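The chain below stands alone and is given in C-alpha cells; this is the form predicted on its own.
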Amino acid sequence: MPGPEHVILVTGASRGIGAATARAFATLPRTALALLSRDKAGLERTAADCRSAGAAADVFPCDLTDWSAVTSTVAAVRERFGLPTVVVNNAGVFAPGGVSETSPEHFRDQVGANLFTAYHVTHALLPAMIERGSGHFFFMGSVASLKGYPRGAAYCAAKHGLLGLARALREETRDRGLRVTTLLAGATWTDSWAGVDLPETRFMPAEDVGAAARDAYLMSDRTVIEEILLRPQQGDV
C-alpha cells in the first residue's frame, strides 16, 4: 500500500490556528499529519478531527523550546510517517506587557515560545529537506511582525524575529527546491481573545488562516507565496 503523498507537521496543533490549519490540510487526499504541542489532550482532539476528514494523524507531545526534545520528536515523526513535505511553525503564546513591566524571564519565555520553537523544528528538519530538494515551510507570523503594539513588547520582538528568520530561510533555500511562506495574521478568534468585550464576528475565523496555508501549498512548484497578510474585514482590533 503506498504511503502518504502529503506529510504535514504542525506545531501548536492542540487548538486555535494550529488545529484549524491541521484540519485544513486533512482535507487533502493521501495526507498524514504529525501534530505537536505540549497539550496531549488537545492534540488528540485535533487528531480525531483530522481522521474524520480522511487523513492519517498521530500526536507527538513535545516541549518545543527544548532542543533535545525536538530532535527526538522529529526522529519519531520521520519513523512514523517519513520526512515531512510541509512544516507549519505555528507554536506560540501571547502575554501582554510593556517594555518597562516585562521581566527578563518573561521576555525570554515569549521569545522562546514564539521564535525558538520555530528555529528548533526548522533546524532539525532542514538538512534532510534540502537533500531531498523539496518541501514547504510555513511560519505563523502576525501583524505584530510588521509593527509594534503597546503592551506587546516581547510578543512583537519575537514575531519580528520570526519574520526575519523566515525571510532569511527563503533567501537561503530559493535555489534548493524549498518554499517558504509567512502568514501575517491579524486578530483571529481563538482562546487568546477569551473574555474580550467584542463579538466573534469582529475577528477572523481560524479556519480562514488554515485555508490560506493549504491553498498556498497547492500552488505549482514554480510559484511561492512568500508572505500573506490577513486582517479582519473591519481592520485591526
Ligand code: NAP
Second form
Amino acid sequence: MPGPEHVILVTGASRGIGAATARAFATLPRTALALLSRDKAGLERTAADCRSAGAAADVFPCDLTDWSAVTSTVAAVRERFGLPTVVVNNAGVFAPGGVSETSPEHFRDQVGANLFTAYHVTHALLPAMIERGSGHFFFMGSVASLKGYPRGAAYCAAKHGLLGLARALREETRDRGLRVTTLLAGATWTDSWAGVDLPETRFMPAEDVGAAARDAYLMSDRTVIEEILLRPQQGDV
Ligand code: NAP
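The block above covers the form predicted on its own; next, return the form predicted in complex with the ligand.
Now the complete complex, all chains and molecules, led by this one.
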C-alpha cells in the first residue's frame, strides 16, 4: 500500500477557517491530514469530516504557543505520516482593543496566538523541508496584515508581523524548491464573529478561503501564488 502523496498539516483545525481548509485538502486523492490545535473534540470532528471525504486524518492536540510542545507534536506527526508536503499556519485569535487599553498581557497573548504559533511550527519543520527540497507553507494573514484597524492594535501588529515572516521565508526559500503563500482574508463567517449584528451573507464562507489554499497548492511547481487577498463581495464589514 503506497503512503500518502499529500501530507497536510493544518493548525487551528478544530473549527472555522482551519477546519474548512482541512476539509478542502481532504478532497485530494491519497491525502493524509495532521490536525493541530488545543481542543481535541473539535479536532476529532474535523478528522471525521476529512475521513468521510476519503482522506486519512489524525489529531494532535497541542498549545502551539509552547515551543517544547510544538517540537514533540511535530515529531509525532512525522512519525505518523512522514514529513508534511503542506503546512497551513492558520491558528490565531482575534481580541479587540486600541493601543491605550491593550495591556502588556493582552498584547503578548495576541502576538503569541497569531505569530509565535506560525513561527514555532515553521521553525520546527523548515530544516527537513529544505533538505528534501519541496513543500508549501501557507500563512493565514488578514486584511489586518495590510491595514491598521481602530481597536485592533495587537491583532494588526501580529498579522503585519505574520506577513513579514512569510515574505522573509519566501525570499529565503525561493531557490530551495519551497513555496510560500499568504492568504490575506477579510471578514469570514466563523465563531470569531459570534454575536455580531450582521447577516452571515455579509461575510465570506470559510470554505472559500480553504479552497483558495488548496487551489494555490495545485499550481505547477513552476508557479507560486505569493499572496491572495480575499474580501467579502461588499467589502470590509
Ligand atoms: P476561530 O474559529 O476562532 O479558530 C481559531 C483556531 O485557532 C481554532 O482552531 C483554535 O483552536 C486555534 N488556536 C488558537 N490559539 C491556539 C493555540 N495557542 N494553539 C493551538 N491552536 C490555537 O478563528 P477563525 O475565524 O477560523 O480564524 C482562523 C485564522 O484566520 C486566524 O489566524 C484568524 O486570525 C484568521 N482570519 C480570520 C478572519 C475571519 O474573519 N474569521 C479573517 C482574516 C483572518 P483551539 O481553540 O482548539 O486551540
